[in-house]
Structure formats: C-alpha cells, structure tokens
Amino acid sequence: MKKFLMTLLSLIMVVAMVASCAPSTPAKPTDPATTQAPDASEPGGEEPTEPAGKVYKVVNLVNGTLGDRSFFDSAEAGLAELAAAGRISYRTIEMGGDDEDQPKWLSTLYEVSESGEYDLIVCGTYQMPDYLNEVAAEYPDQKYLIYDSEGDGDNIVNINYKQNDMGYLVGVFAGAMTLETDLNNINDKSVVGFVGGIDSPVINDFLYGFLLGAQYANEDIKVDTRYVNSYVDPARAKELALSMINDNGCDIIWGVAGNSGNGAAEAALETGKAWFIGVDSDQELTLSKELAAITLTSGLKNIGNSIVWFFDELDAGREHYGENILLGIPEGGVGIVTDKNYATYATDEIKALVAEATEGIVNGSIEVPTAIGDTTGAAESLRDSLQP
C-alpha cells in the first residue's frame, strides 16, 4: 500500500513538473516566423537578409510580481507595446520577490533556456546577475537581456540607465524650486533633502547628479542626505525626513528608496512644510491623492522604452550582445516628469532652466560624472561638503 502510494505521488509530481515546463500557447497566432523560433537562437548576424518584420519570441522573467508600478510594470508595458505593434510575441513569468522565491529564479531561468523556444529572455534588477551568469554560460546560443544590472557573457546584453543624468535634472529643478519662497511650504533656507535606500554606488549615482544639478541651479544650495538602510521601511524614512524638515529646514525631498521613499512623502505631507519628488516611475500616479498633491515631479527610469529601443536596434541590424549599454535622455531611458504638478508649480524660468540642462546633457555641453566605478570618492566628498 505504502509503495503504491509512493509511486502514485511521484507520478503526480512528474506530471506536475512536465505540465509546468510545457510551453504556454503564445498570445499571437502562429505565423512562419514564430514557428521557426527555436532555430532563431543562432546568431542573427548569419542571416543579414532577414526581413525587418521578424516576430521575436520573448519571455519576460519578473523576479517579483507585476503591479509594482515601477520597473516590472514598465518592462511589461514596453513588451506589450512591441507585441501590439506585431513585432514580438511574449510571455511573462512572475517568479515572486521573496527570499523563499529565489531558488525559483534559477530554476525558471534554466527551464526557459533549456526549452530553446525563445529568441530572447528578459530579466532585470540587481538581484539577477549571479543566476543569469550561471545559466547564460551553460546556454551560449541563447540570448539574454538584463536591465538595470550587469551580467557577464557574450550572449547577454546589459541595459543600464544614466541615473546620474536623471539626478542632474531633478537636482536642477529642486535647486531652483527651493528659491521660490512665494510658493506654499517653501522656506527661505536653500536646503533640499535626499533620502536614499542604501549608501551604495547606484543610489549615490542618483545622488551625485542631484548634487551637481542642484549646484548648477543654485550656488548656495545645501543638500541633507540620509540613508534608510532598507527599501521597505517607510516608517524609518519618515523619521529621517521629519528630522530633515524640522531640524534642517528641507523644503523639497527626493526619495530614492523604493517603498521606503513613500515615508518621506508622508513626512512632507504631515508637517505641511515640504514637497516630495518621486523616482523611477511617475509617482503622482501611484501615490494617494493627498501625497500626489505634494509630489512636484518624479525622476523616470523608462525600462519599457529601453526594451523598445533594443528591438529598434535589432531590426536595424545592430546587435548589442556582450555589451554594456548605458541609456540616457536621448534614447528615452531616463527623464523627468514635466506635466501635472510640475507644469502647475514650476515657473517659466525654472522650466527653461530644466530644458536648458536637458539640452546640455543631450548635446554634450554638460557632462555629469558617475558615482559607479568611481574610486576617488568624489561623490561622497561632495555629499559631505553640501550637508547642512
């Protein structure tokens, strides 16, 4: 009896595993290009005459869940746009974002790579490179795209974003806005705030641009920088922001700390003495009505745009596998929200100043240094010198 039960159980497990590995039916009706998809993982360079209208099969691995209204949703939106234009067919797998889910990330990567049915496997965030490197080395013919992080391999394209450029624009805006004392909540001190997630190169890259941009707009600017040391603890971010507002007179705070950032917005709202600036996605759309009302703008990382850009390049015959791509303002990789509250509260001079800075970065007259890979500690020493 026991033996029978064991056999039955293992049979069920095998069936379940096979079922979960089985490809789901693609969203698009099959056309010749998709049916050939498994072979298309060969380097496309061998078929230069391939029509531009090729429909790629893509799988989007989300190491979290959709609905974050940030990176994952942005990537999904970009893929949906491509699919709507008939350029790709794709499938999204949500792998979950908890510690317990991490083993699933690796096995899912292996699974979709082994299946060989996708032209491109998309994943992202700083948590994925280790898993990706392992799997990509095993499947040299499979192509991968990782956004906002860096893998290592000839079959991986790494897409990153010039958050320093984005920070610069936000800094120019904040540095100029803190002088507009006629506006509610803006005091006569030239102090703005930065609530970062963790004192790390990526966060400091946002910060570096922010500091330089604020200085560009306002020579006397002071920037109060503090770190939450967590991306999911809004209560702690709120404590920091309250102290920044009450003790140092910050009247504009940029929160670059994931969910924690919302705590800074709440502090601004509760004290009624400050404004908030969002990050990564347009937070005026994601925060509650009251919080959105005090959110002046958001710095944007457009993951979706960057994926569209990648396929534009691919269709134009340019492959970027094995490269580290850094997308900035011209490619639509980063930007700043310029409608809603920005349009309402920013004066024409400030809008012109931000436009000028944008222009300067695009044409190269303004070069924003980066904190990533910088060993001189320039960003840190600038940060310390601007601390009020």
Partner chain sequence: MSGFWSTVFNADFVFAIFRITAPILFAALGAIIAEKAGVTNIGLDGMMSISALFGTLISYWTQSWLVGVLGAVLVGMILGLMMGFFALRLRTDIILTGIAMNMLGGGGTIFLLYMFTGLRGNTSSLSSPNILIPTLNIPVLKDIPVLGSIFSGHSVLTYLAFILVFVVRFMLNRTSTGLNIRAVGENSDAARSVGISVKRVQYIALIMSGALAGFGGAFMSMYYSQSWNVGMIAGRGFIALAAEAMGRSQPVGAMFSSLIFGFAQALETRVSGIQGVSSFLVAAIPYLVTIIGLVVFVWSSRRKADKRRRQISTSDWE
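Let's compare: the form predicted together with its partner chain is above, so bring in the form predicted on its own.
Next comes a single chain, given without company.
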C-alpha cells in the first residue's frame, strides 16, 4: 500500500511539472489602434485564443491627416477591420499634408524601416513613390505596400485600381439617367459630359469605360469630353463645364480631375441645369451641402477593401511583392455609390441596369478594355466619335 501511494505521488508531481512548462497561448489584439497584441501573461480576462494565422505588425503612414473622408480614411478602415479580426496589430502615423511636412514623410519612412519592428509598412498616393523608392532600396528585407500609386522594388507591392471598370458603371448610370426627363435638371438631349484632368492614359482609362458604359445604357448618347490640363484649377474646369451645359446641353457631368473637378460641380449648381458625379471617394461626404445635393453618385476606389484583399492573399501564400496589382469590381477594388442621392433619384430600372452591368463584369460576360498600354487609339477614336 505504501509503495502504491509513493508511485501515485510521483505521477502527480510529473503532471504538475509538465503543466508548468507548457507555453502560454498569445491573445488576440482587441483594440484596432494598438501597436502590439496584448501580453498573454497579463492576469485576468478570458482564456486567450490563438489566431488562425500569423498576426502581422503593420504601420500605416498617412502623408496628410485622417478625416479626409477619402483615401486615408478608407485605408484606416480596412486596417481597423483586420485588427478587429485579430489578423494584424497596427499603428497609424499622421505625417501632415502641407509642403513643409514633406521632409517628415521621408524621415518617418527611414525611421520605421530602420526599427525593423514591422512586417509591413503601408503608404499611399502619387506623392509617395520617390520617397518610398529611396528608402525601400536601403532596406531590401523590409516589406512595403503602396496604394493608388507605384513604387519600384522587389520588396514593394503596388495596389492600383481598374478605373475602366469603375468608369463603365458610372457610364451606365449616366447614360440611363439622362433619359429621365421628369427629373429636375434633366433635358431632352442625350448628352453627358466628362471633365478630365489631363489627356493621359490613366484619365482616358476612366473615360474609355465611361463611354462604353454610356453606350450600353443609351445607344443615342453623346459625351462632351474636355480636359483641364491641371488637377488644381477648378476655375478652368468650371469654365469648361459651363460651356458644356450651356452650349451642348450636358445635364450630367463626371469630374475626373482631382480638385479641378469640383469646378464642374460648381457650374452644375450655378446654372441649375445639370447634375454632377464625383470620383475616387464618396463626394457627397466631402463637398459642401449645396454641391453634395446635386451630386448623383461617385465612382469609388475602395482602398480599405484592397488592403483586406492583400492580407487575404498573404495568408493564402500569395505575396505579390514586386508586382503592380490591378483590382476591379470582383475584388471590391472599385465600385459606385448606391445610397444617398443614387437611392433617391435612380429608378428601379436604372438600379437594375447598373446591377446587371456589375454582374456582367464580375462573371466575365462584360469585358471592359483599358486605355493604358493601348496602341490602337481605340479610346481616343470612340471619344471623338461621341462628341456632340
């Protein structure tokens, strides 16, 4: 009996020693804005649960400030979604967007790269590639993601967007809406307008899809296309749009010209004869109350969705570093605003037509060509043929 008790005591001690040596399980991050996941050794709370895959450490560099209701806020929303799902922990650094802030963009890129703390450094917009290229070359083992622009390096993934797909949906909507003559500001002419920033392949990619989509919805459509030759000249855009409205009867104008495009919205409001369509972000949220009221919809670049898509790919073993990724409707990279004024003014038939076009692009029955890299001049030929 004594021998049996000694043996039992020995077994209990062995089990206790094994349990004390077992590793603790890391906890998921619970705060979307935390830089690091909580320490699993901290007492209290529920038993921690191990994430399904790696939890990446990310820093988001904003060459501006949050609250733009556009690209930066969209990127932040995507990262917050990933953090809430326990897939990343992240930190956002707002670097300021004024000219005097630009040296900080470079120094901050160097600082976070030198730290070696992050699995991924995220930045975006056309102002960042030169800074990113310099730093990425100095830190070849660091990984970077840039959205809506393109860097140069095997350690950079470039995420851009199929603006031709977006343009197609906007064109379908505009081509159909210009037939709704019972709506205020819509006349009996099938003429819509496009105000572009610069006559360039990227802007003409928006345009090409827009022209084809408008034709899909309205075989009699005419499209008055003009270029500002600047992204920061709303006065010139307003002048062009006034001519389009007063001379050619444009009743819907899509502004694809950065800040210049807002001048087209001002022309539509001032004349009381036209509607405006925004681009890249939901411009009903960014324009003044008066201009938002005459903005029917906006074509969207969904930055946040694209960042989630990238981590989906990463977790599936597809890294894409050194590539320029183009995301369209199937990946959620681009789309069109379908609430607010769209929901109010578009008929059920028009909503169904836009949904049909969306599904066609997703299932491949509609293939929207691109103006980028096209040497045939097809986009320019179609543009010229549809001028009123």
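Positions refer to the first chain, counted from 1. In this text, all values refer to a predicted model and were calculated from it rather than measured experimentally. Just so we're on the same page, rigid core means the largest C-alpha set that superposes within 1.5 Å between forms.
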Same rigid part for residue 341 and residue 206 between these two forms | yes
Treating the chain as two rigid parts, note the angle in degrees by which the smaller turns against the larger between these two forms.
-> 14
